[in-house]
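Shown here is one chain on its own, the form predicted on its own, set out as structure tokens.
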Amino acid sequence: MTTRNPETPEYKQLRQTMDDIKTLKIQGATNVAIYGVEAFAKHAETVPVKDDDLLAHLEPLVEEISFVRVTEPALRNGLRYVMTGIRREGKEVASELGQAYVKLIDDAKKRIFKIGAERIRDGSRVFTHCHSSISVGIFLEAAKQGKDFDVINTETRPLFQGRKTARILAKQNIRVTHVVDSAMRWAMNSFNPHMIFLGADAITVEGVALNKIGSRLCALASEEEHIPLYICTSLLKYDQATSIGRLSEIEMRSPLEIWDEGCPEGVKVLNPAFETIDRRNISAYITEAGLIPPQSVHQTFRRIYGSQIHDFQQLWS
């Protein structure tokens, strides 16, 4: 048995659990970061070494789950929050410091969504591209406060994730109008939104957020049309690489999502999955701090979470 690939329960199903990822069986920020903090805790608690050869085997690991998806810093975070405390108290606390992250995650969404909430009043106009567990969970919770309002969604090409959207909203008769993701602008046009809720996969150091492809155009949109854009997220998706200097990549995916079959030889077919928003086009952050001007989010971080999380950048110094 070797350290590096040790032949337990444990080891295979982080394994299964980052294929899983890869392949997009796991889909969403948040369900990335709790499948694969948990798998990897459980790892982390039963793997056969110890002390230095422990450190040794996982922060390697560690670096390979965190790029299984290049675009999941709420995984990154979950990775470090467990490292922070397998080193401060031993391996025996990392499965439960696996589930005390996801309540760190469940707590914050529930926080924001009271939040977002307010926001909402009877007869809003509130727009929205693709889908987002946390936006959703503002609209859910606005109408559980008994305000009345509508919702615009886009489809999301190519996998239709704002389909999911409509779906979960128009099953608790909140109304909902869906537009095609080019008919985005005409939308904002047609309807006058009170304002743009949007979720984020990634957010930087200088306040940036990385969203489905297609954000930046609604972003873009929304300045023409002077519409506020909110960003609907978890601190916990910051990407702390990001305040050494570090890019945050853009995923790309199968252009077999795109065009799977009779596509013509010499055409090339790309699919970037997201792409940034401007810190300039986002009117605030709601977070689970409330809500924050964008070039607040590295320092409402470090306070909030800093002593829990420590990067590995951290570990330079």
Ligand code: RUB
Given for the second form:
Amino acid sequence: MTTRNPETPEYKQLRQTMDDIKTLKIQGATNVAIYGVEAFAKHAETVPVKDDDLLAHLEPLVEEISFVRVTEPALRNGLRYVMTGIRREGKEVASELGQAYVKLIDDAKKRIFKIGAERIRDGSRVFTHCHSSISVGIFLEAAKQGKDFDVINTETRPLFQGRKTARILAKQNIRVTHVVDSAMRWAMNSFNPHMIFLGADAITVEGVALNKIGSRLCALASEEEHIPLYICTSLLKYDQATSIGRLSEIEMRSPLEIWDEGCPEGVKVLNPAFETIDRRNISAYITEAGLIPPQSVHQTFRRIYGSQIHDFQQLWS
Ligand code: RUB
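Structure of the form predicted together with this ligand (previous: the form predicted on its own):
First the chain shown before, then all remaining chains and molecules of the complex.
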């Protein structure tokens, strides 16, 4: 058995999970973090190496997993959370730490669902883009509370994550109107939604959100139509590296997702997965700490998670 490629079932599962994250079988920042951290923690606990060899094996793996999808700091924060514990107490605690991180996410989600649902009233019209499990969770909570409201959502090219959103809402008898991405400004003008709920993949130190491509267009249209825009997200998506000057990266996906067969030679197809939403366009973040303005993300993250997730040592090296 080599340290580089251990033949344990947990390692195989980790590799499978990484593949599922890369190919979007596991989709959305929250799910990417949950599945990635759980699989890593189980592997770390069972890998048959110890002492210095353990860290020499795990550290490059953390780097590799972190960048399977580059715009996912909630995954990176979780991996660091587990690694901090392993350094202190050994690999025996890895699974427990993985579960503890997933619990942080679950607790955050429950709070956000409740807080976000407060914003929705009978007769509300809410616009959303892509598939954010957090935004959808808010809609489901509001429906559970008996509120009667409408959702307008986009299909989200090229991989149609918006259909997932529409299917889930329709199944719960929440009225949903589905439009192509390029109709988002038209839909805002036609349906005059009371608010926009978007998820986030990453949040920077400036309070800028990164979310699915199209989100900035959505924000610009919201400005034109004077519709408040909320980012529904756990603060665990805060990209700590931005506070020491690094830029949050934007994942560039395969052009084949856009045009696989028959693309003429000489045509360059680009497929950026995410884009930034300027903090000026964000009315508030709906988080586990309540509604907060973009300027407060860094301090609020430090206050809630600072003692548990501190990877600044590694960031400086
Ligand atoms: C999904 C996407 C989601 C965020 C938030 O992109 O942009 O809005 O990840 O999701 P992709 P959640 O389909 O490329 O993963 O609220 O579930 O964390």
